[in-house]
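Given as structure tokens, the chain that follows is alone and in the form predicted alone.
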Amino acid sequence: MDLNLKDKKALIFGSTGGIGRSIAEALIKEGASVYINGRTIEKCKAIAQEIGAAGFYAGDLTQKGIAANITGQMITDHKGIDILVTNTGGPKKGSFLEVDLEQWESDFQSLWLSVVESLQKALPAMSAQKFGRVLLITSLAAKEPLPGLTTSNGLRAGLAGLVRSISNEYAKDGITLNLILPGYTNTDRLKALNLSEEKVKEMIPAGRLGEPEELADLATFLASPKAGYITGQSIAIDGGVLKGH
């Protein structure tokens, strides 16, 4: 299937590995000039080459005003934008009382306002465009706490609300917005919590861990003209692991 993807242009955060880089890649495949963004400049050009970026912005989103200034240069660079991927690190565990207030200052900033940031400078491009993909890589915890990630429980349930009503309010300039949850997958991240197959099978229905290339293919179609009915949802993509709807 043609998604209609070629030279559409992309700006991917935190895509230097895991599933922001399979995303990065599952779109160079459909012929998107594809942006990406790490903390280190090296990273970035590294991983650019590799995958056939077309080329890269390096910026650490835990930092005020990065995810906004690095959105407004590639608009200014490379005149608009049509697709905009947000995805962050995970926080640090701690139940409530656990987490003091710098952690939740630091992962406001990184989960919230660096989203907040980039949407005000990519939506009035793609609304002068008529056209635009706004894809928010969350987690489950979008939709039911998980046990421990306090602030990511909080905050990433809150990005759901946020998407709903800014979609509603874009909807009509021909800009889509979507949530995408993943569960378990297999990243570097999730391979250091050394889960045997037992435990994984006991976790999520599908009994294994899901592909960030799985997650792409998703993605990738969201951000297509394809996909243009497609608005304000909190899409999982987890084997089953979600008890709710």
Ligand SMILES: NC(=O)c1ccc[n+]([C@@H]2O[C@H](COP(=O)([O-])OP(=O)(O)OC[C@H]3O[C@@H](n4cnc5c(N)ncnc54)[C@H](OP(=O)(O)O)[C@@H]3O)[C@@H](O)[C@H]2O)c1
Contents of the next structure:
Amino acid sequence: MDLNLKDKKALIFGSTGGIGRSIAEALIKEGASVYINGRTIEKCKAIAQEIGAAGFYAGDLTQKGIAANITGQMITDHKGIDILVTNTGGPKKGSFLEVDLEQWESDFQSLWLSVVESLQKALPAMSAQKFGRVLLITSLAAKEPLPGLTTSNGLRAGLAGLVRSISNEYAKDGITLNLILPGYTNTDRLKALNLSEEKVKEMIPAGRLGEPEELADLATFLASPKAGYITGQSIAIDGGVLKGH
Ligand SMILES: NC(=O)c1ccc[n+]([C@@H]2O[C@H](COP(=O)([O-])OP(=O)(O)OC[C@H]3O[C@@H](n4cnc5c(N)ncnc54)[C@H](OP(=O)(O)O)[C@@H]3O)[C@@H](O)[C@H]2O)c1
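Please could you give me the other form, the form predicted in complex with this ligand, since above is the form predicted alone?
Below is the whole assembly, all chains and molecules, this chain first.
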């Protein structure tokens, strides 16, 4: 199937590794011009070269204004944006009383406000060209709380409401917005959480972890013009963990 992604301009946050990198690689294979992001210039430069990205915008999404600056800069530099993927590193673990206000503020900035900041810049540009694809990488925690991931459980649920609201406003402009909810996916993030792989697999009907490339295939379709009638949705890719939501 030709997904008509050739020369589409894509900005993918949090894409020097894990899920974001896999999405970047998949879009590059389809001929898109992909701009990647991560916290340091050195790593962005190395990964951009390795995967054949068109360029990069380094910046730390826990810092106020960074997502807005990067998105605005990308639109100015390349005269528009067709595809925006919001993504970043996962938050620290902690039960409710272990999470102090500083962590709430930092996680709110990186998981929530960075998304708002980049949408405020991208939507007017997409609207002007009557085409846009926005994908938010969140988590199955948006629908089913994960043990100890308090800020993720709280903040990610709200993003689905925000996307439903915005997708109502922008559907007529040819812009779709969808959330992808990864389940247990084989990346450095999962390793850092230090979970027992055996126990995790027992919770997954498919009996195995997801691969970031599988998620990237879904993202690539949703980012394409062919997916123009899918918007406002939260789509889990989790081997069957979530049910009845
Ligand atoms: N893997 C899973 O099982 C799973 C399940 C549910 C949800 N998720 C969520 O999906 C998202 C991606 O997960 P992943 O597994 O791909 O994580 P990962 O392997 O840790 O990769 C995270 C990516 O984000 C970048 N990043 C981290 N902090 C950043 C920051 N402050 N500013 C800008 N970029 C930043 C990293 O690049 P640099 O190091 O170069 O900055 C890296 O490219 C996370 O939010 C995670 O919580 C993952």
